[in-house]
Structure formats: C-alpha cells, structure tokens
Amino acid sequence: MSEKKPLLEIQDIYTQFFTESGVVEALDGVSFDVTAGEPVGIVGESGCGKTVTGHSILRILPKNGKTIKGKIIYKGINLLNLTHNQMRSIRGKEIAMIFQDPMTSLNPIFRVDDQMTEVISLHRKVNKKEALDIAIEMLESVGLSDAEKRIHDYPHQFSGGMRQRILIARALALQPSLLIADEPTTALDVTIQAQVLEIIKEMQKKLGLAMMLITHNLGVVAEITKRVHIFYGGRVVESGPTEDVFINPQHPYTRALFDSIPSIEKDKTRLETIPGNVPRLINPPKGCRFHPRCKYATEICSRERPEDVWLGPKRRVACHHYEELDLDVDEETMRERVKIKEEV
C-alpha cells in the first residue's frame, strides 16, 4: 500500500520578526508534514515557535513578521505565493485555527449569531437563515444547550468554557480538512478541559480532519495525536508517532520535558527541571540551541547545527550524540508514560 501524501507539508521554513531591539529568528528551518485526518502535536515550552508556526501557515503574522524562506504546501500549493485575496479563500474554510484565549477571541460588541453567520455566508455561498441554522446545529454539535436561544447572545454572557465551544464551532463550520489548535484549553478550569478536549477529539474524528494541536501538555499530546513534533528555539529537534516519542525519546530535551512530569509514584522529594531558560531568539545561541541547557553538550554542540537523522520513515532526531547518549527508557518509566496515555 503506497503511503498518503501529505496534506500540509512544511518545508524548511524560516519565519522573523524585525524589531527596534533586533531581528527576532522565531523559526529556524522548520519542517514537517500532516497527513490527512491525521491528529499531530506540536509540543514545546513557551518560546519555542509552536504559535508562530500555526499563524505563518494561515499567513496573520504581524506587520513587523515575516516568513523569508522555504514552502507551506496545502494540497500542492505553496500558500506563501498566493495574494491576499487567495489566501483569504484559504483561512476558514480549508485550514482553520482555534486560538488560545476563549476570553479574548470572540469580538464582544458583536452577539454570536453575528459572528458565526457572516463567514458561513461568505464562504459558504448560503443565504443569512441558511447560515444562521448551520450555526445553530454546529453549536449543539459542541454541546451547547439551548443554542437556537443562546446564538444571539454577546459573547459576555457565557462562561469561558462556554465561549471556547462556541470558538470549535465557528472553526468547524465551514467544514475545513486541517484544523490548528492553538493550545484550546488556556485559562479553563481541569473539568472544563477534559469536556472541550473530548469534544475536540470527537469532533476530529468524526469529520475526519487533520489537525495540529499545538501545547506544551503531554498528557493533552498522548490523549489525542498519533505523531508529535518537539519544537525547540523555532526549530525541530525530535518528530515520531507519539507513542514511540513518549516510550523512547532520543532527544535530550524530549527527555527533559518528561522528567519534568509531576507524579505521586516517583520517589523523590523535588520535581525535576530543565536549567535555565528557553533562549532568546534574537541573538540565539549558535549550534544546537539547546546547548546551553543540556547536560550532554560538548563543544561541537555550540559551534554547529545538529542534522535530522532518521531512525525510520517518519521518526527524526536532531542531536549530535543522540547514539552516545543513554536515554533508554526503564521498565518503570515506560509502564508509567504508556498508563499516561490511557488514563489522562
């Protein structure tokens, strides 16, 4: 059976922002693909270029940011040639995006019907009850109860897990191949995670889309996807199905990230940490830009940049002593990530 091709190819891109301080190298020769309806994390610290990916492919970076190199292939097309206008045809109704904050992304001086209908209607090519029904039924298709009522409502009125239904529901109403996700359960208590989560995961499944879920939560990461890409100081240093990532990192970072895990079943007083911070990227360190938080590094580290290396059709590392380095994963350990992935 030949293998899909892909959906969303990123290809070796490189996204800045120009600053009074300096040029900020917010992605530095990312690459990776999505297949279609397939789920992949997008997985790092804060910094690390997660965000920034999702809105160089949708094209709504600020004034000052810019994608100056590589390829965005959606469906054989590189997105960064097409005008204004044609990407405008692109964002919402073939690639949508879900965006962090449920409190601040819905306009409030408008009510949700306003706000849903009129990019069905363009879109969609339907007339404004036509729109308004299509709404209606993807707000109960999220679980929001009495949404013929409640559509006309100000986004005010709701709770924040309430808005953050509303949020998928718009995102999913044109019926997209290739949702981003943009860390969906920012500012929402745990239960109301764990209901837009599951709704998330049903939604996916159930229209069949591809998805980027982008978050620095690996339990959120091992419930939904099936492949994971681990972003870095804008880049990629380690990509594999996510079982395998979470069984048998080969990155040291990827390590770190799930020593850094809390559990009531370690033995140990203190929860581990990674030292130091995430690196600024306007003047990054050269190298490996994880150098100077590794434990592992050596010289060649911070003088040149590590090359993927592939350990198999869709598993990558970009580490200079990955083969050097003891990061097998202990019995122990693995009983305890593979329990994460089916009990978060």
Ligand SMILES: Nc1ncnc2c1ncn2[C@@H]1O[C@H](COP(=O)(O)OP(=O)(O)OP(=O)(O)O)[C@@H](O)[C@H]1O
Second form
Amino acid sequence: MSEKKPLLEIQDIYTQFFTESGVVEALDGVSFDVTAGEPVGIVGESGCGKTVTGHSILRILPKNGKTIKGKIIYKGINLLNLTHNQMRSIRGKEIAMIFQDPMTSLNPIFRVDDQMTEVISLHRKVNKKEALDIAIEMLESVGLSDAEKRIHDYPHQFSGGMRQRILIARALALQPSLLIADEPTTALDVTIQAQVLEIIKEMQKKLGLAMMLITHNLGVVAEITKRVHIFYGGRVVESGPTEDVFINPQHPYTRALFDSIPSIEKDKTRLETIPGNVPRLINPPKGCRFHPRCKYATEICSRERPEDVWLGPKRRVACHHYEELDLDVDEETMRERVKIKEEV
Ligand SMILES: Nc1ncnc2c1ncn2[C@@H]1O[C@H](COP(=O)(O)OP(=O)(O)OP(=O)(O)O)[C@@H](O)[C@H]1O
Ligand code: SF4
Ligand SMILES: [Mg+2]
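How about the form predicted in complex with the ligand, since we already have the form predicted on its own?
Every chain and every other molecule in the complex is listed next, the one we just looked at coming first.
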C-alpha cells in the first residue's frame, strides 16, 4: 500500500461544551486521519461525538462549545490557529459538509439558483452566468432532471431526496478536497436513501474526493468506505481498513456493534441497541468509557484509560485486553449481514 501523506490529521483533540449542568466532555482525545481521495467511515452509536467531530473540524461549534486541546492539520496547516476570516475560506471551498436534514440547510425564501450561484461566485472566480452554468451542470450530475428550468424553483417545490441532491450539488460545485457527509440520508425515505447514497458514492469516485462519511449504517460503510474509525463515548476505539475491522474486530465495542446488526433478510442494517446506555459525557465513566457495558471488563478497565495500540500502519485499537480476546466474526455471516462487496 502506498503511503500518502494524510490530507487531514486530527491529533488528540478535546472538544467540550460548557453547560449549566457541567462540562460535557464530548471529544476526549480523538485522533484519526483521512488521505486525499479516500472515503472514510465514521461509525458509532448516537451521542458518541461524530457530529461534534465534523463541527470541530469546520469550527462551527455553538457558542458554548470549544476545542480546547489538540491539532486539526489540514494540508499541513493547523485549522485551530486560523483566524475567522481564514477559516471562512476553508469552509465550503476546501472542506464541505452535508448535514443530516436537507430542509434546514436551504433557505426557504430564496430560489435554488440564488442559493447555489451565491456560494459559487463567492468561492470561485466566475461571473454570474458562469456560476449559473456550473450550478446547472452540478444539478444534472446529481440526477436532477430538467435542471435548467427547475433551478429557478424554491426549496419547498422539491422532495426531500431532491433537496439533498441539491445540497450535494451545491457542496461539490465548490470543488472541495474533503466532504464531510453527516448522516446524509437519515432524514429521507428508505427508497430514496439508496439513490442518494449511490449519488454520493459516484461523485466521490468521479471527483476523487476525500470523504468522511458519518453514519449508523454499517452496510453503507462496507459498501462505500475503505477505512473506518469506530467512535465510542467521544473517543476512537478502533480504526483500520474497513474489511479488516469488519471481519477481525479487536475492540469489544466494535464486535458488539456488529452483533447488533439485525438480519439482512429484514433489509435493516441500522444499529439496534447494545445492552446498557451510551455514557453521559458529563462525568463520563473513568478508565475505559465502555467498561460499564463491556462483558470483558476487569478492574483495570474502570481505572486506567486504554491507550492506542498500533497493530499495523493504519490499524489500531484502544483496549486493555484486546490480545486476550478472540472477537473474530465468521466471515460468511459478516458478508451476509452487511453485504461486504468482494472488492472492498
Ligand atoms: N450544544 C451542545 N451542548 C451540550 N452538549 C452537546 C452539544 N452538542 C453536542 N453535545 C453532546 O456531545 C456529545 C456528542 O454529540 P454528537 O452530536 O457529536 O453525537 P453523534 O455521534 O453525532 O450522535 P448522533 O448519531 O445521534 O447524531 C453528546 O453527548 C451530546 O449530548
Ligand atoms: S478496555 Fe476493558 S472495558 Fe474497555 S473494551 Fe477493553 S476489555 Fe472492555
Ligand atoms: Mg450526529
């Protein structure tokens, strides 16, 4: 495997929210990287810090939130050291984000052409007419039929799936190097989800985009990504090539996630619950944050934080007992469950 320098390196970041009930330790020493052109999956249960990670990278945290420690190195520059103005030129143009709910990201009172051409002419050196042409071309490439006419419509005149396509088109029209797609299809009907995911997959390949795909859906991770970072309680507990992690998980939480996938026959690959609750991140569990739910936990687990252990250049795990555990998933079962493609 050729060793490319990462496009984005998250180095040991801590993001916290200061609330009336206390400090929420949302990200607690998160590190991972994304290589140029690489689709990476970010996976974990609700509340484990996936969205906060995306917002920390783009520095769009709410007022009570702050990344207090660590580095976010993008193309060799620590984004945490940039001024607000410098950061503005990174957002959209360099790193774009697609949010979960397509309705909140489009302004209902402006037509789609205005909302697209405004950002395009702001970030690319083109005039209004050229910006409109780019917008139409992008809408066509995400499968919006009659784009030349429909671009003059208002957001409410489109279905949810179409609105998400518009947002994808708008994000990609700026030619970003990195796309953060945060649960881009959860707000959509199941039938539409597959179509929108297909568009994302196609565009990622066609444009050679690096992508952080945040999702609960392990089938999607298996199909679209080459590498995966598993989050739990504001930490990355396991990372590695997607297929390796899926077949040979090293962390009990990763294994529990896989065991929670309902059978494929029901065509439901979203996560069901793992026994126990996701930790509250105000006064989170000491030591390994998974210990209250882990069937392998011993005394050290509630006392000492497990450090990252590198098992290969891109493969790591944070568990005190990983060496003693055999968590392998039967390959047949796993392929069946998440429909891992042979070429992944
Ligand atoms: N504005 C905020 N104020 C206080 N706590 C917050 C705020 N935003 C997020 N958090 C907390 O940070 C933690 C991580 O939240 P985050 O939204 O990143 O989860 P997530 O992994 O994206 O979950 P989901 O899958 O539900 O989208 C949660 O415990 C959440 O309650
Ligand atoms: S460190 Fe301990 S509690 Fe945490 S996952 Fe490993 S065995 Fe379980
Ligand atoms: Mg989220």
